[in-house]
Amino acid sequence: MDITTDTPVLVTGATGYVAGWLVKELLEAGLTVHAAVRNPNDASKLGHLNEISRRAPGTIRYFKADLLNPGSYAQAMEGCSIVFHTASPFTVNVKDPQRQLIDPAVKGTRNVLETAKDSDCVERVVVTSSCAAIYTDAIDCHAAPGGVLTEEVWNETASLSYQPYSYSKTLAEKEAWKIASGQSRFKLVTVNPSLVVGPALSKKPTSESFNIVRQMGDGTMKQGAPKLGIGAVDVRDLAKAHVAAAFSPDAEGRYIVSAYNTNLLEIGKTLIEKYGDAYPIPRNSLPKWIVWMVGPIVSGISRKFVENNVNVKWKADNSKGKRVLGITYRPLQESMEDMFEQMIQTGMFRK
């Protein structure tokens, strides 16, 4: 696949977990990357990107932009043929889901895509959506054709009051397709990952994924982990999927990017071989009735969530991405060990 281009490419939310690896792929391919960030003068947030740029043949340029500020991406988008829109909050513990999740996800997507529509250079937009725009709970797989999630399925069960993060990703992707269908300037492709794992390039990653994995090593799950049905994908493989979505001539529509149909316990158990003697890695299944009883108190998760996800198998079909984009996936154990080792080295938790 040829990923050379004479024009710059834009990455929104360039300091993010997924975006960092995407920027690395682009710079190493020799491209000029327009990195849209909140504060181009915050050296603490840009250090890892600058380090990559120093070693790569490509060039990075920073631009100030804000998801909620209409038109703020116009300067960063000048001359760009491809736009990667990765910027969107990923957090589950919020007090005001409308302000913290829905507004930045939906208004941000509208802001970026409306700017692309008005440009005279953008040919393709790749939006980082999520499997959360396809389902809310693992039990939703049962309603999918053949019990397996595909790109044809949309999330119809999330709401502002239940799983607002999933709701935000659903509304944002629908907004993207609405804008794309009303214009002929650019082609839209969406990438829909499951739970993203693997090491971060930033020393202080903020993704919710690290909060989940931290509990596997800090003793929170030492009595066991629930068999919470979920999918998982390595952040590095996800970055490559974004590049393929942008440069593959046949890329179109949505792509589920998920390496494994798994659950929280099985994800944790991949760490036992290397770290089980030194850290309280979960080895056993936490009974559903216990999670149902204490989950709302200890973790703040609802009993509805427990009922719909614990001991419920999650299944998604990733064949379209493999076939069209040529996506390959590394072993889950490799992803988790690399992630856990980084968390140890950066002091994210103590023994």
Ligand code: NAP
Second form
Amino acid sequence: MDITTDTPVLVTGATGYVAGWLVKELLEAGLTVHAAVRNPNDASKLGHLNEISRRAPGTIRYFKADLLNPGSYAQAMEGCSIVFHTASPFTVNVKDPQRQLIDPAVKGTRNVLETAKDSDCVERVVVTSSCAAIYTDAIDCHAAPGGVLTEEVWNETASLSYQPYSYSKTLAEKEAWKIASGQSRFKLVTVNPSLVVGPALSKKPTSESFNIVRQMGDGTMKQGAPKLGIGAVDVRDLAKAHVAAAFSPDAEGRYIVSAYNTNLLEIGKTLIEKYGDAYPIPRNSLPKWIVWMVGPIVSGISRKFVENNVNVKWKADNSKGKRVLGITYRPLQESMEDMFEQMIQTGMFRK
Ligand code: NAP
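Moving on from the form predicted on its own, please list the structure of the form predicted together with this ligand.
The next block holds the full complex; its first chain is the one shown before.
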């Protein structure tokens, strides 16, 4: 993908797992990246970005901004033609979903996009949405036309009390389209990834992706893993998809960015060949009735979630992204091995 701009570009949530690889792509292409972060003085969160910028031809500049602080992205957006809005909390263990998930996702999207609308420079906004804005449970695939999730489908089943993370992403993306439709300043494109896997650039990743994969090596899944229908994509391929969404002249609308229609057990099994002797990688399918019985006690998942996801096939159509954005996907085994190796090296499995 040719990156064609002389102006700076803004990345919100630049400290994040997904954003790290995106910033790397942009710096390596020689761009000036305005990195909006909550705390520009937190060296522990910026070390990897500084390291990349030292080696790359581009330049990184930090700006302090918070999703919940209206107007706080204005300075970071000055002179930028492209805004990548990646910042949004990705965590599932929350006590107060409204405050911890919905508010930052929705008010944050409003904050960033309203500032873009009022700017005199922004031409395109790429929002990191999610497949979670398309579906809540694998069973939703079966209700979709032809049994397959496409960019036409919207999540209609998440709520504040059921899968609030998915609800936050749905409301945030709807807010983005609402703001975009009432203006002509910028074009909006969304990327909608499934579960993101692959190595992190930062040494202390906070993304929920790491909690999920950690359980495949720390013994949580030694008896097996449920065949929980899900999609997966490599973080490096996702970063390239963001770049294509920003710079491809034909990009419009939503893009499902998901390499494989798979399930939790199959994802875990990609680790057996290399790590199966040394780590308690899941090998067997946990029967649905067992997950139904113990899931709520052991991992806090609801029986409704088990019912709607375990042994339910997940299917999404990723052809639009391949066709229009030229997205290519690496093998899942490569993504998982690279991620797991890094988790070992950084001591994530040390007791
Ligand atoms: P992550 O590493 O936890 O990144 C989240 C980012 O959001 C961090 O930079 C965080 O900043 C920032 N953030 C959170 N609350 C904020 C606030 N109030 N103000 C400003 N910044 C705030 O998670 P990730 O996996 O990279 O997620 C990035 C995006 O990808 C999110 O929009 C997520 O919904 C989406 N996504 C992720 C996946 C996945 O499987 N990982 C799948 C689909 C979509 P701090 O460093 O300051 O906390």
